[in-house]
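Just the one chain here, laid out as structure tokens, in the form predicted on its own.
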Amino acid sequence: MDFLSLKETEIADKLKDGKIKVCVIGIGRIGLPTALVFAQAGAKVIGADISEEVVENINKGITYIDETGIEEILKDSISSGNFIASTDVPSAINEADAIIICVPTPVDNNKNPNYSDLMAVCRDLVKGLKKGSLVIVESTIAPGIVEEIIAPFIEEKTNLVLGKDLGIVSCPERADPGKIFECLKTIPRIVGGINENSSNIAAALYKAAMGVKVVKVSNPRTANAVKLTENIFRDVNIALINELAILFEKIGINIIETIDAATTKWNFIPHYPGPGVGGPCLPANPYYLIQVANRVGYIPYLVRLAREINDRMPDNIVNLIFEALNGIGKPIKGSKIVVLGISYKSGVKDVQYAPAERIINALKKYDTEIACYDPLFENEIVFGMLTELSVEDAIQNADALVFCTAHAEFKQLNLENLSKCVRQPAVIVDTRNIFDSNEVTNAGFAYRGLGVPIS
């Protein structure tokens, strides 16, 4: 099928009738749900991945992605014949009308974007692309990568002309881990194509498959700028609140009380302090724009400073732990410190750039006894440590309980029961403002909270 020659009005019917073939490259946390949503909509989908283990498990209906209902949807999609996984990426590309790229684009140790997986996909693209196909880049990339790197590479290696023989668009993913299926079917998609036809066909495809509003922008670089702007906005505002939290604590002001009151004004958007920013997006995305800015001779001071503030937060939490132990007359050396919550986000089993890792590594330097527990990582090796099976197991004879993730399970804890397990006097260090300080002290603990002055 010459997919690009279709009329926009034809796409919904052809999708429903199973006449559109889609290849999703990279079937991880974003790629697999994306592939399954297209399969549910009627497309014939191949999930392509270089990992033999991932492909083998997925074809058996097994996935370790912790999204509600994903295994049931996967098994239904396989049994219907609408989905299969493959390691033969070029063949999967050749069979498809639309090729969706969902590979990771992390930053390296020097904070430079690492596009090696994306370029590996490009090398597979030129082996398998056929005339009339549409390439959709969902991976988060810097503005200009499609126009300046991907498009010229494809044209040089295939002798196909983008905008004429092939289409290409950026449609950056906007899903929230833990709610990915919900996001795919509710959050508008941003589409920016190399030409108008590419944008129109991609917009019609996403609207038909996901039922969402599609916002078309001028070009791929603008679509990528939208994604970066969204995440940098959050990163900068979190940095602002983190900085205010540290300051307000020192001058006797409660940051949470302040935020709650400020929220009563219509133009205030609440953000909350924490031990740092984790996950695959916020700690990395600003550096894509910083790299572009460096290339054109501009310094994005605010973006860089926000990253520095958020990157320093784990060190501030370690200082808070020092102060908390000193407050109950205990040295950090020899104390048992329990880190509760190691995932970067509540309810999500993911430790990418999790602040807890840096906190744990810093504490190891002070000859402390460290234990950790997370309801999503029970009895697993994480950060080189074996996690405990329960909160109670973790906190036996503990001197300090450090809450790094606001899991729902933690909010239900009986603090009085916990106080019977620890080595009194003991302190709770609340980096997410999970608990009311009075409830903590009434249960028999000392309390230190991020952005909460000592009462």
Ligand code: SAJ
Given for the second form:
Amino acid sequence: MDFLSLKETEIADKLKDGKIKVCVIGIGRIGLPTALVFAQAGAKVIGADISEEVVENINKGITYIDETGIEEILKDSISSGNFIASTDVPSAINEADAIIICVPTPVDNNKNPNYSDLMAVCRDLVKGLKKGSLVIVESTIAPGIVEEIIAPFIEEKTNLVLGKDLGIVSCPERADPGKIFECLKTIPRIVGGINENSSNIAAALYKAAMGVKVVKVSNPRTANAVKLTENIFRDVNIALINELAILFEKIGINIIETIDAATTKWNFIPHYPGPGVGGPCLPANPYYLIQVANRVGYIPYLVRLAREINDRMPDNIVNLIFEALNGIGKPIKGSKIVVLGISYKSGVKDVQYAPAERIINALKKYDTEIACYDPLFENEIVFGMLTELSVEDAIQNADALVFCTAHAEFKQLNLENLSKCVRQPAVIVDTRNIFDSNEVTNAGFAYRGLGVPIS
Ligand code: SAJ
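Next block: the form predicted in complex with the ligand, after the form predicted on its own:
Then the entire complex follows, led off by the chain already shown.
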């Protein structure tokens, strides 16, 4: 079947009839849910991954990925014969009509994008690609990587004529951790192809498989720019609110009251202050664009400054902890500080670039006792520490409770009961504005909140 010559209606029919083969390379946080949604839609899917352990576990129906219902969907997809995992990437590519690339593209310690996994996939692509197939790059990359690196590499190493024998598109993933399946089936997808037919085929495939609207843009670089614009927009707005939180606290203004009131204006999109910006996306994505900008001799000041402001937030929280302890007459030296919430965001079990790690590492420089608890990481070794089994266990004889993640569980805590476990006087440092300061003080704690003036 020459997949690239199919019409839109044919793609939907052949997908349902199990006549379309899809290879998803990189069956991790994004790749596995993506593979399973295609399998549920009728595609014959091979999940290709270099990790033998991942492939072995997944073929047994076991995954570490923390998305609701994923194991059941995985088991159904395997038993239906629509999904299997394999470490033989070139063979999986050779069998497929559509090859979807979902490998990580992290930034290294020098903030340079690391495309090594993507380039390893390209080396497998040129071993396995067959005429009439379509390559779909979902990994988040800088604008231009497809047109200037991937496409020329494939053209050089194979006798495939791009646009005729082989289609290539960028279709950046837009699935939010903790709600990936919901996002895959609701959020419109952005597709940019090396030619119109590549875009049309990819659009038809995603529309049929995921039931979502597909927005076609001019080319792969534009599709990549859309994804980066979304996340850089978010990073910059968080940096703005973080900066205002610090300033407003000093001039007696409550940042949350201000945001809530500003949200009554139609063109104000609320963002909230926090102890820093963590996760696999926002801390990394801006650097793809910064690298491209530097290459063309343009300095993206605002993009860079937002990253600096957000990366400085953990240090600002450590200062707030110092002030909070001094406010109850306790030096940081010899105090017990408990970090409550280590995940980078609420409801997600993930500590990638988590602000809590940088706060804990900074506190370790002082002669303090540190404990941590997170409802998603009970009794696990994280950041070189054994996490506690409960809030009560963690806060015994504590001087300061530092809330770094706004997990729903924390909003239900009985603060009066907790105030009996700590070493009074004790203080709550609320970096996520989880609590009302009056409720905290009425419960027997002192209170300091990010962006909340000292009452
Ligand atoms: N954060 C703030 N203040 C805010 C929003 C977020 O401090 O107002 C912090 C979070 O606590 C976290 C970091 O920023 O530490 C990133 O938060 P995020 O909500 O952006 O979560 P991510 O990193 O999982 O971002 C992903 C992105 N999705 C994709 O890249 C496909 C992002 O575009 C989504 O908006 C986000 O998920 C989401 O809403 O779940």
